Amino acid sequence: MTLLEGILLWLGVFSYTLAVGLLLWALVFGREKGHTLSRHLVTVGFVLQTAAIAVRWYHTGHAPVMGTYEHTLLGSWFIMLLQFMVYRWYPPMRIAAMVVLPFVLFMLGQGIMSKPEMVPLSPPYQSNWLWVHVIFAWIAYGSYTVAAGMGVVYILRDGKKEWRFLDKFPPQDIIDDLVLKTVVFGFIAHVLMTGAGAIWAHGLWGRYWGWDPVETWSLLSWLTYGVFLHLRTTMGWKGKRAAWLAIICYVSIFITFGGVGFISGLHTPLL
């Protein structure tokens, strides 16, 4: 990590942290000004994180797709991007940052605590298909994370109505609808990620699928979310059941990126 990248990243982390503090202040004391200030700080943090990614990309000569640090750096960026998209769909969901931001800070902390070395891409990974594969992977991951976060909010609000700060969220039917939309968005990105990875693998090894641990769990997680969409759209699973299902499905994603990704396999150098 270069000095400039470190400064930009730590300033971004500080902005995110301060935004969480202001959100808590606004929720506890009912200060609307805190929401406004936190939104500005989140935007500043996102810009700083984007700049840190650009600096690293410039110095390494490739997109940040190698190792734990680069994956958490890029992955948390996509989660924040999805958070902004949800906010644009429905402005009252800006309060969802209270759920998403701590998770993003956890990801960045995990990455910073690893070894943020600058590693060049080895020949097998020097492919444009890798970029497509990784970008759609993180879009899917970000979408599923936001959906699970909103599922948590739905359940808390349904079971703990005395928590006044939960009243800041939009009506339950709006949250339920946004959970479905973000899962659909992630599901489509998941399909594109798998297709790009298969094309890339065929060009390298002459086969589309190799049953690598990450490949296998990625397929299982895709099937899991396929079950979610089937139950949600065909069987009428809405509300609390759908919220729980979004959280349960997210476990498979967490295992894919945070568990089996570190088992020896073709994806190990990237994770």
The other form holds:
Amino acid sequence: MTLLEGILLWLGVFSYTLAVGLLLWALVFGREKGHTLSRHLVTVGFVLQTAAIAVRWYHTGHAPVMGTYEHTLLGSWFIMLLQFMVYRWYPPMRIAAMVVLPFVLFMLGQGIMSKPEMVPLSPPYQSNWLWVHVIFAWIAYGSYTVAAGMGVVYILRDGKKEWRFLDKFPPQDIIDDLVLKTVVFGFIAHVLMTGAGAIWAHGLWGRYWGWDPVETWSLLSWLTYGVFLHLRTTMGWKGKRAAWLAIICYVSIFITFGGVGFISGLHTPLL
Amino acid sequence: MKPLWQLLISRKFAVWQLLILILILLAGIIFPDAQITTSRLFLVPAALVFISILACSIQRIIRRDEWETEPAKVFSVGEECFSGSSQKSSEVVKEEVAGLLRERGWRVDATRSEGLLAFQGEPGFWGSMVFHAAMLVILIGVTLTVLSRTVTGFSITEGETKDLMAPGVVQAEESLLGPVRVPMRLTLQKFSADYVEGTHPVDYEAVLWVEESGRQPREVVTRVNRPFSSGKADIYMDKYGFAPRFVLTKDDGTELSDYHYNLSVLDGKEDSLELPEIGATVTVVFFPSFKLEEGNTVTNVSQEPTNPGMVISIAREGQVVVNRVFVPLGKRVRFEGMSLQFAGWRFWTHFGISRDLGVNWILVGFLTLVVGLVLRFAYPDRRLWVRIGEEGAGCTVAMGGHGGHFAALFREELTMLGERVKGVL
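Show the form predicted together with the partner chain, please, the one above being the form predicted on its own.
To see the whole picture, the full complex is given below, headed by that same chain.
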């Protein structure tokens, strides 16, 4: 990690942390000003994180797709990007940052604690399909994260009228629809991720599927979200049940990235 | 037969099938040695999913327009968003509202005496069909892979020529569709491995001279991630290593052997080779770029072979005759009236060969899957009704509808649409 990248990233982390604090203050004490300030800080943090990624990209000569640090750096950036997109689709959902931001901070913390050394892109990674694979992986994981975050909000608010700060969120049935929309978005990105990964694997190993732990977990999580979509769209599992499902399904994503990816390494060993 | 059909098209059954697949995958992860995912335990439910998808798709087409024949239901589906009255005649209102809805992309059925019915989401229906068709294409692809996939490979050293049809060169795995055949002669002209700072690999490149029956001989430059094809087979580079040249000579000058030996491991690790001419086993640790430290310790400073050397041990009949002697390039080690010279080195590389007739099906399946999903959810099924009744010289109007998957978001849209319809009244 270069000094400039480190400064930018730590300032970004600081902005996100301050934003979480302000958001909490705004929600608990009903201070709208805190809410606005928090939103600005999130934007500043996102710009700083983007700049940190750009600096790293410039120095390594490749997109940050190698190793734990780079995965968490790019992954958390995509989750934030999706959070911004949700703002745009439906501005009242900006409050979901209360759930998404701590998760992003957790990811960045995990990345920073790993080895942030800068290495050139090794030959197995030199494939355009890798970019497609990684980008859609993060779009998928980001979408599922946002969906799970909204599921948490739905459940927290369900039947708790005394929690006034939750009134800031849109009506429950709208959250329910947004959970579905973000899951669908993630599900489509998941297909693209898997397809691009299959093409990459075929060029590299002469096979499109190898049943390694990451691949198997990825298929498992895709099927899990397939169950979600089936129950939600054809069997009427809405509201609280759908919110719980979004959270339960997310466990499989958490294991795919946070568990299998870190424990057994990235897919099959490369050349 | 009917109960079986009902089971296959049942939504609950579909969910149970997915859950069973998930459980099997989970078992496959927990017990990797059991190879559950390639066993019948996995293939049988996967085949059942195939049949079920097929049955569901047929059922969807059969029942597609069924609901439209029940006016009592369709004119009350979902929520009513507004009701009002107009001084205009019911015919005029019907025509004007129908025009407004058509402008906004609704397919309008104005033939009903109760009023208007409007629909959106036809591409969504076909999206669902495309999605299910894509799943079938993928499952066909997987079946073709199971039937046809065969993997093999061969190693080749720089300067070496290999006829891949010669006996023993390529040991192909048998698949249900027979072994892979690659009628080709290959010469590895050059191999290079580039590193940054001697430690981080950035490029592996092999230059091959390829002679193939029915084609002009040609030069092929291949890299990791850049396979080349021959017929139905894909040939991809997947390993490389160093092949030091060992020259075994008697003290009287008689040469006993001279060949390159492909070391299977890179620097810092032991490899061993046999010298059958003298019944000896040679243990080698290869250093692509060595540095002699204090106390005669050898370390490797780079993966690039700029200054190669080896630590050699030789054993004959269970007795160690040379114990960990360092031999730089060009030097020799003497033992029992002979010498073994490290006379040079070359690269060797390994190519995998695979044939998989399912791969194109899989890729087309993935692409179609995305198209189906996008259509399915970008155009959700929406139904809208406008009940128009006579009231004196004017009429009463009520509007409502139902918005498929995103009912709450549709309700907001419907409220806005209701405002536009009020304008017409």
